[in-house]
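First comes one chain, alone, set out as structure tokens in the form predicted on its own.
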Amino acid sequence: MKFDAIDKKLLQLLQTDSKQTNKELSNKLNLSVTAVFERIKKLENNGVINKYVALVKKEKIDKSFVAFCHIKLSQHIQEYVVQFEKDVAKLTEVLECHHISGDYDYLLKVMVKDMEAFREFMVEKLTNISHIGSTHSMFVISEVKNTTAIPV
């Protein structure tokens, strides 16, 4: 799908605040409300806009401890990869799981209440997943940048 300047601006505006009304967007884009509605529908129908979500402030729900975990599988064979991915997808503490290149096979972003909750997650959940050869965890000291907006 090709994007013109208005599509790009519309995507930027929606990524900043998706609760804006079509009327508010139309004023910012100098378009009619109908034109804005049609452009949004086109972006949704083409899968460019995947879904609308509320971004929750982690400190307000007592989940401010963030860790990144490198995972190395004991063997990198299809059966182990498929099973690991299925198992890790069930862990609510894991916000992101990326299959990566390099010394480790996966990078997980984990969010829990505190260090004690992280230890509990590691001991009771993560290490119970089959075929994990080793892990290496790093803890966030401070968040410098965190955005969900993708430049267009």
Given for the second form:
Protein chains: 2
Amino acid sequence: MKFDAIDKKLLQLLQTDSKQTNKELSNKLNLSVTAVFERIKKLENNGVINKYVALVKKEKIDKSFVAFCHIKLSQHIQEYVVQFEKDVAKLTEVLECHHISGDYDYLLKVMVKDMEAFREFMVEKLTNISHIGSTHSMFVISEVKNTTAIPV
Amino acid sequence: MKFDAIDKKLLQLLQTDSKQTNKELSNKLNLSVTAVFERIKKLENNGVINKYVALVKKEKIDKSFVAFCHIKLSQHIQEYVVQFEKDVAKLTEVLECHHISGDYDYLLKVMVKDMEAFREFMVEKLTNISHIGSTHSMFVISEVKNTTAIPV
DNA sequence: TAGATTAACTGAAAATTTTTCCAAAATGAA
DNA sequence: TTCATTTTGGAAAAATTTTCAGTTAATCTA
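In place of the form predicted on its own, output the structure of the form predicted together with the DNA.
The next block holds the full complex; its first chain is the one shown before.
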């Protein structure tokens, strides 16, 4: 689908706050409520807008500890890759898992309560997954920026 | 604030889909609409729910290229740190910037159109920021898992 | 360019949802 | 147990979403 400047502005607004009413959006975009409504529906139907979610403040639910974890597989066999990716996706502590270029095969973003919980996660969950060769963890000291808004 | 099992379930549901109506939620939670409404308001007022956003599919807006970028500062002077963090946060291509432990100082998540756009971003934007010592980039080959839902 | 076709827009009405209000039930502390 | 507080449920009110019909604007073709 093709976007005009209004669609882009609309996506920016919804990526920032999806709870705005169509009336509020219509003011910001100088459009009627119905026009806004139909543009949003088009963005949803075309799969541009994937979903709407509530973002939770991790500190409030005692998940303040974030780590990035590099993982190397023991061997790069197709079977191992498939199995690892299936298993790691099941771990709720793993918010992200990316297959990446470079020295390691994967980069994980892990969110838990504290260092002790992280140790437990590593020992009891992550390293229980088959075919892991080695790991290397980096701990987040402070979060400088963290947004879900993709520049459009 | 304290959570019971219903609050936790509610947070899970809203982290998955915030566009569900209170009636739908009330069915899943075996509660009245008003009870759901009050619980959500409490979670919002206590800052547990930070915001509501639309998640956009990056492929649909031509931002399919994701890279993680390690950065080391030239010197670890307070002034340099502050300046760097301020500057990097302004870059819309940088969705995340974490100050981390380990060999490098920062880990960035960068989202752009393609490798060419990434090169341009590095040359014209990132390395224009003062006090950067060295960088090391890793490219995402495939996204195994990517969620905003924190386990509660 | 003119005419036709399609897409996008507007305002009003209808449908649905959110929010308020009040009374009843549950919970907790003294 | 009793009093006070919180949570809940149902109904009414307020607000929002969604539909609808008619108009305007934009696009395309001949």
